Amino acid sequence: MKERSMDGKTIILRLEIDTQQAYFGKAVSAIEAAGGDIVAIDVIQTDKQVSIRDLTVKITEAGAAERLQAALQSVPGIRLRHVSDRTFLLHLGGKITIQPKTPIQNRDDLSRVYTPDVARVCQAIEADPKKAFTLTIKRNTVAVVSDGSAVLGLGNIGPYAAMPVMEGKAMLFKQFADVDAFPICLDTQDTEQIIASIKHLAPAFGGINLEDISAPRCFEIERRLRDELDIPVFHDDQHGTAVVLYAGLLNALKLTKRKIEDTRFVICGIGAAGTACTKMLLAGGAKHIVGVDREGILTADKTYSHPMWQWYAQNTNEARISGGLTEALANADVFIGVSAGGILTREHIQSMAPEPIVFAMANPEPEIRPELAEDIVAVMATGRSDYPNQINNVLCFPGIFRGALDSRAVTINEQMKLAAAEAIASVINEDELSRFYIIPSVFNARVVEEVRKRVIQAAQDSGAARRRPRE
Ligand SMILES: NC(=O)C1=CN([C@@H]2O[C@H](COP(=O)(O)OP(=O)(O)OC[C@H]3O[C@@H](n4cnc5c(N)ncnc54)[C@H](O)[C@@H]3O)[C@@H](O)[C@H]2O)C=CC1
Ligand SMILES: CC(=O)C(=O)O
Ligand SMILES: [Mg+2]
């Protein structure tokens, strides 16, 4: 089997072949020998001397793109005019756009969408600010806000580099739940400035989805904004991840016939996602949780400067075990990784209890690749879309915000999160449940619909809703 890697991508090669010196088959052989898989050929121009072709080539092996280019450049009579990467092509000029709902075709339209008639709408909102929900985009628009400090597993790459991820989230909001989401990357990592910026932006939005803001600042930022704004503020890396993890876990525990209260959990990476996953497990009845970060197992025997670790150590690891990941994993039932790629080994998994459950959720590179562990685990899940059992917050945030916006909720509370997790888990029925199918696909339309329905109900029951939506 070819080694799978982050390099899995499709490139387009434009070749100029001097037909007196070389023939096309030479290029094909060079590409295949270097590990490329030709999936399409387009003839751009051809005459007696020169043939120009675009070759779409799939690459799955690390380093194959470089090998392939070098191989082609060494064939006499073949010139590599340029290489384009389909992923980069998709990002040219950004991935989303804003479109008016109605065309402006004459002066009458102009005066109604804009001045002078728009003034009457402004005055109506001035008289009753709640009308912003009915007369502006606030009703259906969410801000996806990051400071670029913890982007996927790439770390602190800054606000410019974070934009493609936030644009991607906005696409997912729209496609899966018809929520209009706007990506905003702030050029500050100062807690107070982030809070102030988001508060200033809030009038235009019906909800705030915080994204990829590193711990511990993310906790304070979210807490303050939740207290100070009257629209839902939801840190997706914390709660979206925890909801989806909990949904997958409900099904994995069912499959391996475990009870949550007897199950021994190890959570690796006690940052934004790890802390929220732990809180959700505790709320669900888990009693045996050990957290591990770079400094090893968190234990109440030590004191930590990280405020959340202090809380964590006091609310988990009742047996006060110490050491590192190896010590934590001995006889554990479940590994949950939200830390960094490649840190879990087969030996670690072999030291766990029989029928281990491994959720290696770091992105883009999981703590361990499924192909390295599939034969020794009962259930394996990652955050990636190219393996079975994708535990990714995309299963949660579109539906949960759809439900929150439709019920005009003031917040997204614990009851709404729990309802979302149960909704996601319920999409897979008993007959369908298997080790390779514990969590539904994001393309399963029932996910958003079920999440929306149950979140609306939970918002009504818990008093968070400001309106009862029509079915
Ligand atoms: N699958 C999913 O839906 C999601 C996956 N993630 C992934 O989880 C990871 C963490 O994300 P966040 O919590 O937002 O970041 P974060 O920066 O808030 O937390 C990461 C934590 O992992 C720790 N860590 C890093 N390397 C470690 C190692 N070798 N051993 C132990 N601990 C280590 C860090 O010290 C930090 O406390 C990222 O890879 C991210 O892509 C995050 C959110 C959703
Ligand atoms: C999925 C996601 O939000 C992350 O990896 O940060
Ligand atoms: Mg994220």
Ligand SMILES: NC(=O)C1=CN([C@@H]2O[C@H](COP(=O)(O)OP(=O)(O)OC[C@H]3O[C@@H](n4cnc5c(N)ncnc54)[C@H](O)[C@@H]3O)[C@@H](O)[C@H]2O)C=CC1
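Numbering follows the first chain given and starts at 1. Whichever C-alpha set is largest while still superposing within 1.5 Å between the two forms counts as the rigid core. The shown structure was predicted, so the numbers you read here are calculated from the model rather than taken from an experiment. Compared with the form predicted on its own:
A displacement of less than 2 angstroms separates the C-alpha positions of residue 94 between the two forms, with the rigid core held in common. With a cut-off of 2 Å and the rigid core superposed, residue 341 has a Cα displacement that reaches or exceeds the cut-off between the two forms. Once the cores line up, the CA of residue 324 ends up 2 angstroms or more apart between the two forms.
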Second form
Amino acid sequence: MKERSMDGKTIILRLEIDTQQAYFGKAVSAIEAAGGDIVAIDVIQTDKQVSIRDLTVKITEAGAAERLQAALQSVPGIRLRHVSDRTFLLHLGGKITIQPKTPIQNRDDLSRVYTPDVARVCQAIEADPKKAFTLTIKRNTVAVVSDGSAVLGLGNIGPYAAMPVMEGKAMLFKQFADVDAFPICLDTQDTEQIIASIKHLAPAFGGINLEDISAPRCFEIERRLRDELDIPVFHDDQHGTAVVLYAGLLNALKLTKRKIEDTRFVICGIGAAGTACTKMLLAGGAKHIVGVDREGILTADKTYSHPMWQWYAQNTNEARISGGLTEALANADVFIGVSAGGILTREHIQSMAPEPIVFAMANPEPEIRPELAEDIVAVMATGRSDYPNQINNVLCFPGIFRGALDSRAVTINEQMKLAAAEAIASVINEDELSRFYIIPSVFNARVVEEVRKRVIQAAQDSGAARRRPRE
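Return the form predicted on its own of this protein as a structure block, the form predicted together with the ligand having already been given.
Coming up is the bare chain, nothing alongside it.
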């Protein structure tokens, strides 16, 4: 089996071919031998002496880009003038921009959008600050805030390197839910400074999406901001993962004819996402949960320095099971992994109850590859887009914030999150439901609207809404 990288990528090669020494077919052969797949060819210049072409090449094998360049450089008459990664080209100058809603074409337009007429609008908001929701961008704007301390699987890479991810998040908000989101990367990892910075920024925004902030600081930052601001604050790494997991789980339990209150869960990786997933399960009625982290099974018989682990131990594992992952999984119904790649084995799964459900969500490498367990699981889900049943936060945060903004909610509470999960699950009807289809595609147009509607209703029912939106 060929070694694969975590994700394929596309590069563009600009080749200068001396037609007296070489021909195009040699370049093609060298690229294919090095593991490249040519998907497009553009002729830039050609004459009797030189042919210049741009080749778009897809590579999926680890090290293929380096082998490919070396192979081309070894062919007499072929000069590799430039290599461009299409992903990097897409990011040049950033991925988002700001456009005015109305053009400024004359002095009258200028006076109304700016001075002097804008002063009247300022005075109206001064007299009634709530009018900021109707007279400014606040009503439809979310701040995507990170300190760069836990970005994707890259770790603490800092605020500058975090910007491409936050820009991408802003794009998703706009495309899927028409929410205007703006990336804000703070050059501090001090909890108090982060809280103060976001509070100072809050007047301009209708919601705060916390992103890629490491545990345990993320818990304190979100809790304090939720208490001190009157707009929704949502840490997507925690709650987005939990909502989409719970949506997939609802359908997996339905498929295997299980009731959540009778189901035995093992959560591996008790960080931000693992804790949020557990709280969502508890809110949904789960009673039998065992958490496992690097020190083994969390149990109330021990004392932990990590405050979230202490809470976890006191609120789960009522049977006081001890040991590690092997002991936790014996006769368990569901494995939920938000930990590290490759830690789950076939033997682990075979020790579980009949028709086991496995959510191996570590990225980029899942706890176990689906092809290694497909014949022994009832349902398998991962966090990757190249396997069925991807647990992807994009399924929830656009619709949740769309509903929260439209209802002018003061918070995003458990009722709203449960409603969002149920909405995502409901997009798949019983006739469509299968072991390979328990969660809808992020491109399913029904998802955002279903989530929005149910979140609005839950916000109204729970008292979090400040307005009833018009349909």
